[in-house]
Every structure is written in C-alpha cells, then in structure tokens.
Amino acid sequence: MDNTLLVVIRSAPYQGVRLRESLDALLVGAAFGKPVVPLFMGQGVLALLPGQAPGAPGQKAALPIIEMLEMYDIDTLYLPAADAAARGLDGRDLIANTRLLDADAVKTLLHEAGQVLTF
C-alpha cells in the first residue's frame, strides 16, 4: 500500500451531487499534495463523455471540472474497459486522458491504494 488516495466515482452526471462531491474529494486531496487517482466505474463512466451541458437549473456541468484535473497533476482518468464496453463505449468515445483498464489492473489499483473513497 502507498499514500495514494483512490476516488471511485460510480455516479452518472446529473444524478444528484455525488459526482460533484467525488470531484471535490479529488481536488482537495491534490491541493494537500496527496497523490490522487480517479477511477470511474459503472454509471460514472458516462461522466467522461464529451459535450456535456449543464443539467437542471442550478446544476453545473461536471465536465469542465474533470477537464481541469490535469492542472492538479491528475493526469490520467481510469475506467474499467468492461464498464465502458457495457455502455457501448470505447476510448474514442471518451474525453482525452482516459485509460481503459482490464479487470486485473482495476484490482491492482484498488489493492495498492492507501485510501479508497467511493462515491
């Protein structure tokens, strides 16, 4: 185990505040100098689709925040290839800086992280 904070994001855009909270956790961890890794799983994979607009009135789009994660040294956005395939997506359908992982690589991420937060 290392000092990495792994944030597992399972919430789809526009499905409440959980996606936004998970992005806040990433930003706070990075602001305190902690190595942070985002892992988008399940419906959270949909947050990586380009061209998202704001949701309901008062609900801002999460994509601009996701795209600025690189400024916080969060360079790669991980997701299980199986979760993308289950939604008919591949790497070409997603925003830049995404990396599809096989099941063993996902297990390794989960096993090696010092802390895991799930949203």
Contents of the next structure:
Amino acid sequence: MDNTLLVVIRSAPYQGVRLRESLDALLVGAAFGKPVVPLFMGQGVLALLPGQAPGAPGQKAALPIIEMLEMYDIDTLYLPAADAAARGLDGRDLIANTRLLDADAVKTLLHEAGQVLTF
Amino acid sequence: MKYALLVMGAPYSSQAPHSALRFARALLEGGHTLDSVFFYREGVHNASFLMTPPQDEANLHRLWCELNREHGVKLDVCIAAALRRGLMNAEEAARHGYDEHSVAPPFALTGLGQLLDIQQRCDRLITFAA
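The structure above corresponds to the form predicted on its own; please give the structure of the form predicted together with its partner chain next.
Whole complex next, starting from this chain.
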C-alpha cells in the first residue's frame, strides 16, 4: 500500500488554533519521514491567501508555517478548484506552490493515499 | 478488524465523544478490536478526572476509563493540545511548577507521533470531529 499520508485541512485561519493544530500533524508526519500531502478543503483554502498578518488579538498568523512547509519536502499544496471558486478565488489569488484540482483529481488523491487524516 | 478512534470534540459541548463511545461499544460487540483512542484539539478535555456533571448525566471521563478497564483500550492524549488548554498529569504539573493536575492514568499524555503510529498499526482510524 502507498505510504503517503494525506492530511485534509478544513479550518480557516484565525479560527482559534484549529488551523495551527492541523498543520502540526503535517509537520509531525514529515518529521517522521513519511511522504506527506496536504489538501486544503472548504474554509481551509483561505489559509492559502497571501499577506496574512497576525490576526485578532492574541492570534498568531499560520501563514509563516505554511510557507515553511517546503523545508519539510512538502512542495505542493493542493486544493479543490471548486472550493476556491466558491470563495471568489482562483490560482492568482493564492500563494505560490498551490495546485488547484478538479473533482476527479481530488477523488484520486483521496483514493491513492495510504493514510488520510482529516482535521 | 483493528480499529482506532480520533476524538476532537469537547465533552458536553460536542456530540463527538458520545458518538465515539457508542461506536467503540458497537465495534467491540461486533467482535472487532479497539486498539486506542487518541484525543486531540478540544477532545483533550475528555481526559480531565475533575469533570463533574450532574448525577443524572453520563460522566464521559468515567465511561472512557470503563472502556479501558474492560477492553484494554489505550487512551492517548496529545500533550501539546492538553498543556495549551490547562490539562496535565502530575509529572507535567511538577515540571511546570503547578501544585495540581487533572489528568491521570489510564489517560496517557503523548505526542502527535503516537497518532501516526496508531494509524499505521490499525486497519481503520475513525475520526470524530467537533
């Protein structure tokens, strides 16, 4: 079976620590030497918007962590094109190294991963 | 089949732990194995032995302990998520200079690496999100 760990992230930034606790799972997976693939779905696609500063009082920005993922060999950040479009976004609105997928490609990604964690 | 559960909802403000417990009982009755339950996010509050709901309501902490006692199900709690929310065992309390603690065996404080390990060794990991 494929050893890939697919982490599905569905939390928007600044929604408490939800997004950051999801990203922790990504980082731990990578630190364990597993091939890790992140899929940002639903509100999670908002995490891929550039220019995010620290948010509501006391909330850190998660974007610096996302921009650091490349150092952990997590090169491509996937998201469903439909979830971006539903929020009025396309590829040009998002940070680099994101890849928009059509519904079939999302299905394939979920199907082929050895393990899936959903946050 | 060997199962594990991931619980991310807080007791009493989320249906997730109740559903997870019912699912756990159902799969054990069905002859399956339940290896571990991992508590993450607000789910870490399930580990507090100080929870004291009214007497006519289920005490979720005790129900988890019963599951451990009867079936040897491991109860793992993410330590980072727990500390952030003020939950810790005696060892962590001592390390951080507190007099009191709220987590004790059979709940074990562990890391997210343990979650990946559980997923690796089980056939199914079922998530109960809030």
